[in-house]
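Below, in structure tokens: the form predicted on its own, a single chain.
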Amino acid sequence: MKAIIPVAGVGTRLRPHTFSHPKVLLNVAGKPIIGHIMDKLIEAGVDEAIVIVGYLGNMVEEWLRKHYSIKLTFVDQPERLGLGHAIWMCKSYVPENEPLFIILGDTIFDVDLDAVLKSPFSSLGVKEVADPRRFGVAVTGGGKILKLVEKPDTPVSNLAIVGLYFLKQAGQLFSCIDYLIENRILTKGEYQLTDALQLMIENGEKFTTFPVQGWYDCGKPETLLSTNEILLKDHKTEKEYHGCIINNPVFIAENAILENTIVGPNTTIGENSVISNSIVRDSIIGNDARVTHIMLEHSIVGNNTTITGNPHEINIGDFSEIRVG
């Protein structure tokens, strides 16, 4: 089974962190976002990942090749023309008669993929949302999807498509994207995957839905922190640190150093970081960071960062140094 993972986005809502790191390599609950995705895919039997890269794509490729041994194919998307266009660029790597799974690169999920990948029909992951205008939505009836609409101005369904797509035959999808591109059919200025899937439905392809209750957004600082909290729910460290208090749930990298510090709850401490004489809770601390004489809450601290001072809320990017008076 092949999976396509689009990760070419710039991640503007997570700046300043994404100035120096692609969004999918930001740490949440002890590993990069894309690490959570890859682990789920491999567990479900996916043996090849086709990764669509763009902004800082070399960093994504380097990290994935270092940490995973399954077949990896990287496709560069230099021009952002929409999700449909991004998927279309992978056409030559996917046999027409094979099934295909697509997952958006900023979507951490908790779903039984085994059951999804054994479905007799193409199927889309959906979740009920309060404001469907931000999403593509599915209108259902009679046990199948009747219609798909991309970011409707007037809500027609509260079932948001959450970035998990199972296609029984990849060739039908690519044929529909071909049609969109050949006829320059754009929605909101882009070639939309939702429009291609709607064409498949109109051509007779049956689509079902599967519920995605565990769908965790990592697109903004506040949602990254809330996802960190959710994923750490059952995680705790047994290691003791002299002069420190650990309030689980936390993730602390094995080689991190803690001195006279209170950590947690809901806190991730990255590799080679040193935290001393501080209180850190409900926060994410990156790799190789130095945090001293400060209290941090609801904060994201980038890699190679030094923070010294008094209690404040911090959201700074990589390779920074701040002294707070």
Contents of the next structure:
Amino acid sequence: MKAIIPVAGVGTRLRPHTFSHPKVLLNVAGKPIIGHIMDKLIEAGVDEAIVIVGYLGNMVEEWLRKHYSIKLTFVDQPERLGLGHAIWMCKSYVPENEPLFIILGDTIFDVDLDAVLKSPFSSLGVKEVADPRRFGVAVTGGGKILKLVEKPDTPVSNLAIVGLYFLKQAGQLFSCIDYLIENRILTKGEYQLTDALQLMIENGEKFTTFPVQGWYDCGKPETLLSTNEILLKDHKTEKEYHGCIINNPVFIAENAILENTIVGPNTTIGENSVISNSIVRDSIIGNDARVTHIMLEHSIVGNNTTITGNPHEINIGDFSEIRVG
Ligand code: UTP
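Return one more block: the form predicted together with ligand UTP, after the form predicted on its own shown previously.
The next block holds the full complex; its first chain is the one shown before.
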């Protein structure tokens, strides 16, 4: 089975980190976001990933080629014209009569994909949310989806479509996106995948939903940190560090150095980082960081960063240097 993973976006909500890294390569619980996604897909039997790249796409390609041996195809989306357009760019790579799985590149999930991929109908992953205005939503009835609405201003359903899509036959989806593009049908300025799926429903395709309980958004600093916390649960380091206290759960890269430091809980420390005389909790520290004499919580620290002093809560990007007296 082929899976499409669109990751062409700029990731503005995760600046400054996304100035130097594509969103999907940000580390959460010890590996990049896209690493979590790929591992789940491969476990479920996906044997080819079609990755739609754009912003800093060569970094994504390099990382994936280095770490995975399944068939990888990279498709460039030079202009970000929306998710529908991104998927449409893959048309020539997916045979019309084959099933297809699509997953957004900033969604880490915990779902029994085996059951989903065996479904007799096309099916969309949904989750009940308190405020559906930020999402595409599914209106259901009689065991199927009656209608999809992209970011509804008036609440028609609280079943949000959370970024996992199973299509029984890829061809029908591509024809519907063709129709949107030929007729320049845009919603909120973009060719929307939700609009193409709605067209499929209007053309008679039966869609069901599957519940996504484990859905971990990584699109904003606060959700990246809460996802880090959730994924680290049950993650323990047994290694002892001289003069340090480790409050599990934590992920500490094998070659990180800790001295006179308290780490955790809910903390990821990246490769080659040195943390000394500090307290770090509920945080993500990137690779090659130097953190000294500081108390950090709810913080995201980029790669190649030096921090000394005692700020309390920060969100800084790669190659930064902060000294607080
Ligand atoms: P988002 O709407 O979250 O966009 O797209 P983004 O660029 O990643 O993040 P922000 O909003 O600027 O902070 C959801 C997913 O769809 C992909 C994105 O890369 C992301 O994985 N996408 C979206 C594309 O590949 N192409 C598009 O035209 C739009």
